[in-house]
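Below you'll find only one chain, the form predicted alone, shown as structure tokens.
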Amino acid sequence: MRPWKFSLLMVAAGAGVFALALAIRSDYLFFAGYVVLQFIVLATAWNILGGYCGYVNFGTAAFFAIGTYTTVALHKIGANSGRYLSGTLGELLQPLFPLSVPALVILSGAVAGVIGLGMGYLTLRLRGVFFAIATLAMAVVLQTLVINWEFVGGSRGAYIIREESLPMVGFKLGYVQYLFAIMLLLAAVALSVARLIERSRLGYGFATIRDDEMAAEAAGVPTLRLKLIATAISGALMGMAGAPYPYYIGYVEPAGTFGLQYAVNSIAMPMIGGTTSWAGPLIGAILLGSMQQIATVTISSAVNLLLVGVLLVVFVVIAPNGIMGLIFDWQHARRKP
């Protein structure tokens, strides 16, 4: 299937899911569905660097927070445009504010992508556990900066005031439904990008890095350039996933935004689904994300990380290559005479 056909298929599937959710008329479905879709984007983004290239990144929460606090900063500027936008340049920019959520998603992705490129340039000469520790350290440094950045609320956090609903053609759409639709579209974009990479020369280059980076360098593969591209794309998608979060939650503070669940889930979901295919993070995010949402309602959100640990142990023992690995093994066995 050609990339543009796959993208149209993803958009059509997203539209079908949105129409079904509207027909069910359950507000909780939109609240919970938004979280699952958010993790689909984060898991897919992590897999571009961690699965395709084999570089384990513990900095997912940092890039998610970059997108979140980019939105907070731009929202504050838009709410006080007369104060913060002065001079000739400010007068030119003032009509653009307040920015719409899709515009904030694009700008947050651009900021996170640039920071991802810079982070990659500083850390990608490290390998293995040293790279993983460096990404974790970067997350800690960024959290410290945000805690001391009073413009976005610092350690106190920041409130985001949004409308209850948006006037659409012929009816009013609830704001959470609106955010659900945006995240649904973003998930379709992330999956389309991941599939396009997997089946392109760029993806084959990523695979050589994952299989044997030293041999790839000896063969003339520009490994550093490919890894920088991977960190930029991965960081941009993570930042885009974090951009609508302030409008979804209403209150943003560093401890929640840099939460452990983002780093842990974004790694566990591709490992459960399978890291060598675009479909692996999708399957893992739907499976684990849905179980966590059910557990949150029926038991407590405190068991979410326990679910991650149990599922990881089960899949490491039963299916070390994830669900997609089981499917590939089954298909390979069927082809044998």
Second form
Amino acid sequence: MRPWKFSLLMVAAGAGVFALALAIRSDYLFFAGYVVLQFIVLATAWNILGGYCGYVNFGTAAFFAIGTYTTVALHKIGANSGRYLSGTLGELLQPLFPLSVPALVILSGAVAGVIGLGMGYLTLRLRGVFFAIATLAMAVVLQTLVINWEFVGGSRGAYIIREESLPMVGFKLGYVQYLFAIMLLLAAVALSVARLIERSRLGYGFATIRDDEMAAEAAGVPTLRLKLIATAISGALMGMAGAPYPYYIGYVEPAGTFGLQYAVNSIAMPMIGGTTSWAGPLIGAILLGSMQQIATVTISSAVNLLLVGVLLVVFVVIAPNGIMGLIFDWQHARRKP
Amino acid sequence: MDIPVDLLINAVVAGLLIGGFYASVTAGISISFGMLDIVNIAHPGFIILGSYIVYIINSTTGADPVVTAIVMLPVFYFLGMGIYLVYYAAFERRGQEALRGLAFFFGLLFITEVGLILAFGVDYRYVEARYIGPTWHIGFVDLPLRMLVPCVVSLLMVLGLQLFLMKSFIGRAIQAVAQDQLALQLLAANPTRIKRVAFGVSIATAALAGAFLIIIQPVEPSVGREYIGRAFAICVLGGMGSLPGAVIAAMLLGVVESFTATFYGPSWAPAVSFGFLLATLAVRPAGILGR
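Swap state to the form predicted together with its partner chain from the form predicted alone:
Shown next: the complete complex, the earlier chain at its head.
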């Protein structure tokens, strides 16, 4: 299938899901669905670097929080534009504020992508594990920065007041529905990007890095440049997933935004689904994401996190290629009896 | 800024004391990551586990935390061996340690943390011992015993480990694995068996480090995460598999953190280790005493 056809299909599928959700008319469905969609974006983004290149990123929460706090800062500037935007430059920028959510998503993606690029430049020239450890430490440091940054609320957190609904032509669209639609579109974009990479020169370059970086380097693959591209794309998508979050939740504080659940979920979902294709993170995110939404309501949120950790360990030990790998093996076994 | 001399010296002393404790946290990682090439990011999780076991025994029987930890050493040793067996069978033998091995340890870290939260909640836990309250004063220098005892025992532990690695047969075998695993196989030795022992030793150090941690400060399950960045920064800065290097790097990090906390405020201290790590990786990846 052509990439543009696939993208159209994804958008059409998204529209279908949205129409179905609207038809069911349950606000809870939108609330829960938003989280699942957010994890589809995060898992797909993680997989671009982790699954395709073989470089582990433990800093999903950090990239997610970069998006979230970019939104918080820009929202605050927009809400008090008279105070923060003075001088000639400020007057030029003033008509742009307050920014709409799609604009915030794009800006957050840019910020997170640039930070990912910088991080990668410092650590990707060394062995892969240093990058992994650096991303782990980066989450702690960014959290420290945010705690000490009074402008976005410091450790007390910040409230974001959103409108009740969006005035649309013909009918009123609730704000949660609006955010759900944005996240749906973002998931479609992330999956299209992942599939496009998979079938392109870039994707084959990534695969050579994953399989044998030394040999790839010797064969003339520009490994550092490819790794930096992967880190920037992956970081940007994670930042984009974080951008609408303050509007969704209404109140953000560092401990929650930097929570370990983002890091563990975005690793567990591709690992459980299968890391070599775009469908793996999608399957993993839908399965684990819905399971957690159900378990949070029926059991408790701590138990479902424990479940994710146990599933991650069990899958990497027993089924290293995830559900996609199991399906593949099963098909092979059937073909050759 | 005019800095009083006694404040300065006290900051240095506090940094050295906490650095001694960091040495015990890093010792295990220096062995597993530096020598065996096993990226055990779950190590801080085992340290917290050690803290909680010490807490349980101390709060029920009143036993001394350090003595409890020494009694626990064999338990942690066998735990480490068991984990290595799984790690070897599932990842190392198949050559998949880079991606899935890391995810495996990350999962273990997560399971210990969430498991402890489920069992004990997120309240801070602490232990009781005679040396936790009092402070020695030498001139204007304060030496809280709460910090001094872990620091001294920790340095003794690292010294013991270093002697074990330099003098004993198995210790030298571990160093041989660190140097060239293939050559060892050609000599008909079994690197897997040696690595199993070494990984057991590295996890055993977590029991003592856990006891030190809960003596120094009250502990809750997610404290461990702060030590991942620190321990790996120290390990890399000290020169991967070098224990003396790790002690020097630990003291250095302790002093810099203590200065940051004294002059800029404690909320900035966690950022220091990351700066150290990035600076080391960018400037001298081999570390201070690296080969």
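Please read these numbers as outputs of a predicted model, since none were measured by experiment. We call the rigid core whatever largest set of C-alpha positions still superposes within 1.5 Å between the two forms. Residue numbers count along the first chain shown, from 1.
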Did Phe130 shift 2 Å or more between the two forms, C-alpha, core superposed: yes
